Structure formats: structure tokens, C-alpha cells
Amino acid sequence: MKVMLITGASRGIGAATAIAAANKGYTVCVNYRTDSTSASMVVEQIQQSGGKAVAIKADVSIEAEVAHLFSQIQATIGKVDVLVNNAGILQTGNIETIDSDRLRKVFELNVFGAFYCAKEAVKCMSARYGGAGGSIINVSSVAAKLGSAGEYIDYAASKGAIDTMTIGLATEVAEQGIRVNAVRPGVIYTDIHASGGEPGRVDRVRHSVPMKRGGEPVEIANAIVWLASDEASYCTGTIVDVSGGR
């Protein structure tokens, strides 16, 4: 049974991906930073459906915690076969509201965290280290293409970095048996908007989406699970927009 680590999996897209992956037979690590109750609820839902999952706390913006996270996973459920870099934060506001503290928090989690996790995943998966290969899926955002003017250009920039990292890392590790891809969600009904300061954002902007609606977390989860699967075996360096046409 393959092991999938999903960072920031206590809610939203991460939680939906954990459930979808467990339904496909993965053993899932539900990583969380602070919300142990929600993470435990995700694990319980998976277990009640006959799946296998564990919740492990780690702040992936801290390199030492990421290394410990991978060690804990290997000790409890085995080496990571699939990494989903999902953990992320945003805050709303135009350029005048952005200060060094906000920039640091956004980039440390959204970008540094993805790099730290990818580094440890490569050491688990790479044929160079005796691994059997694997898959890394980065959760980007359509904001990387649109820029999110007047809302959160720092978040958009962090996701632009993730797009570039996806392409570069895919090339770097292709011969090591590792595929690296990304999904770019559009406006999705998750708690990230509330935590960023605007809980009603999806309904405010959904009319700008060609499909005229916000997306559901499971719609992103299904794309992630497909990219992780053998059905996507010839996909690497690919970025899939799941954004209702934006």
C-alpha cells in the first residue's frame, strides 16, 4: 500500500485530498500545524470508511520539523511514495498593507515549506538513495497567472515560485524515477479565504469565472489523486489548471 503525505491536510483541499486518496487505497499522513481536532476528524472519517491514516503535527515552514515529520512517517506507516505540497496561507490587502512580517510568513510556508518537503521526499523516493520512485504534486494557484492585483500579490508571487519550482524539479529528478507536477486551483470554497480576512470572497468573485461558480475542494483533490496515479505515468513538469476556465 503506497503512502501519501499531504501537508496542511486538516481542512479544505488537503482534507479532501486525504479522503480521496484513502478511497483509492493510499495510506495517508494527514499533516497539520495547529488544528489537531480537525486533523483527527479527517483521520477518523478515513478509518470509518475502512482506510488507513495517521495525523502528524509539523510546521513545514521549519526545516527541522520537516525532517522529523518524514522520520515519523517512516517509523509509523512507511516511506513516503507521494508528497502533496498543499500547506499554504494568504492575507488580503493591496501593496500598501504588505510588510516584512507578512511576506516572511507567506513565503516561509508557501515556498520554503514546499522546498523542505520536496528535499526530504526526494531522499525517500530517488533511485539514487535506493528508493522506488514516486510522485510530488504541488498545489499552486491560478493567482500565479492572474497576479491577484489589489488582493494578495504576495500570495500570487509565492505560487509563481511554486510553478517554477515544479518545472525545474521535474527536470532535475526525472531520471531518478520521480514525477513532479502541480495543480492550479481557482476560487475554491475553503477556509483559507476566511483565515485570510475575507470569508465571502468566492461568492464575490465567482461571476468572473467562465463557469460562473466557485469550485469544491473535491474537484481539486480528484486532479491531485489522478496526477499521483499510474494513469499519469508520462506526466511530469505539468501544471493542471482546475479553475473553472480562468
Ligand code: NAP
Given for the second form:
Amino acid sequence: MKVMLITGASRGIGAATAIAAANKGYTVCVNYRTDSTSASMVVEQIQQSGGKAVAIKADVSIEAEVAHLFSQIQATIGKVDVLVNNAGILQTGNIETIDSDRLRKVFELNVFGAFYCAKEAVKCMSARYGGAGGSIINVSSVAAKLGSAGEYIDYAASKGAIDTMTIGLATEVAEQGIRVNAVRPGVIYTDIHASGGEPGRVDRVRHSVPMKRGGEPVEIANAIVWLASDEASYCTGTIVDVSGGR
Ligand code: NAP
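Next block: the form predicted together with the ligand, after the form predicted on its own:
Whole complex next, starting from this chain.
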């Protein structure tokens, strides 16, 4: 059974991805930062359907915690075959509200955390380290294309960095049997909007989406699980928009 680590899988897109991946036969690591109750509920749902999952707490914006997370995974369910860099945060407010504290939080998780996890994943997967190859999927955002004026240009810029990292890392590790791709979700019904300061955001902006609706987490999860699969075996450095046409 292949092992998939999904960062930030206690809720939202990460939780939906954990469930979709388990349904496809992956053994899943449900990473979370604080919400152990929600993480346990995801694990229980997977186990009740006959799947295998563990919940492991780690703040992936901290390099030492990421290294510890990967060693705990190897000790409990085996080496990581697929990494989904999903954990992310945003704060709402225009340029005048952005200070160093906000910038640090957004970039430390959305960018630094993705790099720390990718580095550990490459060590698990690379033929150079005796690995059998693997796949990394970064969860970006259409904000990277749109810029998110008046809302969160810092968050949009962090996702732009993730798009560039996807292309660069894909090229760097292609010969080592590792594929690196990204999914760019549009507006999706999850807690991230309330956590960032605007609970009703999806319903406010959904009229600007060509399909006139917000997305569901499972619609992103399905694209992630496809990119991880052999059906996407010739895709690397690819960025898939799942955004209702936005
Ligand atoms: P969410 O519902 O707010 O869930 C965030 C998840 O990340 C939770 O599981 C949370 O864990 C975890 N997390 C937060 N900080 C963490 C840290 N330092 N270390 C480890 N885990 C951490 O978010 P979401 O909307 O599903 O977003 C998932 C990804 O999709 C993010 O990268 C986001 O930028 C991207 N995205 C979302 C949308 C959207 O409209 N929802 C659109 C485009 C892109 P706890 O439960 O323990 O707090």
C-alpha cells in the first residue's frame, strides 16, 4: 500500500483528500497542527470504511517538526510515497494592514512549510537515497493568477511562489522518479475564509465565478488524487486549475 502524507488534513480540502485517497487504497497520514478532535474524526471515518490512517500532530512551518513528522510516519506506516503540501493560511486585509507578523505567518506556512516537506519527501522518494520514486502535489490557489487585490496580496504572492517552486522542483527531480504538480483551487467552502476574517466570502464572490458557485473540498481532492495516480504518469510541472472557470 502506498503512503500519502497530507499536511493540514484535519479539515477542509486536506480532510477531503485524505478520505478520497484512502478510498483509492492509500495508507494516509492525517497531519494537523492543533485540532486533534477533527483529525481523529477523519481517521475514524477512513477506518470505518476499511481504510488505514494515522493522525500526526506537527506544525509544518517549523523545520524540526517536519523532520520529526517524516520519521514518525516512517516508523508507523512506512516511507512517504506521495506528499500533498496542503496546509495553508490567509489573513484578510489590504496592503495597509499587512505587517511583518502577518507576512511571516503566511510565508512561513504557505511557502517555507511546503519547502521543508518537499525536502523530506525527496529524501524518501529519490532513487539517490534508495527510494522508489513518488509524487508531490502542491495546493496553490487561483489567487496566484488573480493577485487578490484588496483582500490578501501577501497570500496570493505566497501561492505564486508555490507555482514557481512546482515548476523548478519538478525539473530538478524528474530524473529521480519524482513527479511534482500543483492544483490551483478557486473559492471553496472551507473554514479558511472564517479563520482569515471573512466567514461569508465564498457566497460573496461566487457570482464572479463563471460557473456561479463555490467549489466543494471533494472537487479539489479528486484532482489531487488523480495527479498522484499512475493515470497522471506523464504529468510533471503541471498546474491544474480547479476553479469553476475563474
Ligand atoms: P482550512 O479549512 O482552514 O484547513 C486548514 C488545515 O491546515 C487544517 O487542517 C489545519 O490544522 C492545518 N494547518 C494550519 N496551520 C498548520 C500548520 N502550521 N501545520 C500543519 N497544519 C496546519 O483550509 P482549506 O481551505 O482546506 O485550505 C487548504 C489549502 O487550500 C490551503 O493551502 C489553501 O491556501 C488552499 N486553498 C483554499 C481555497 C479555499 O477557498 N478554501 C482556495 C484556494 C486555495 P488544524 O485543524 O489543526 O488547525
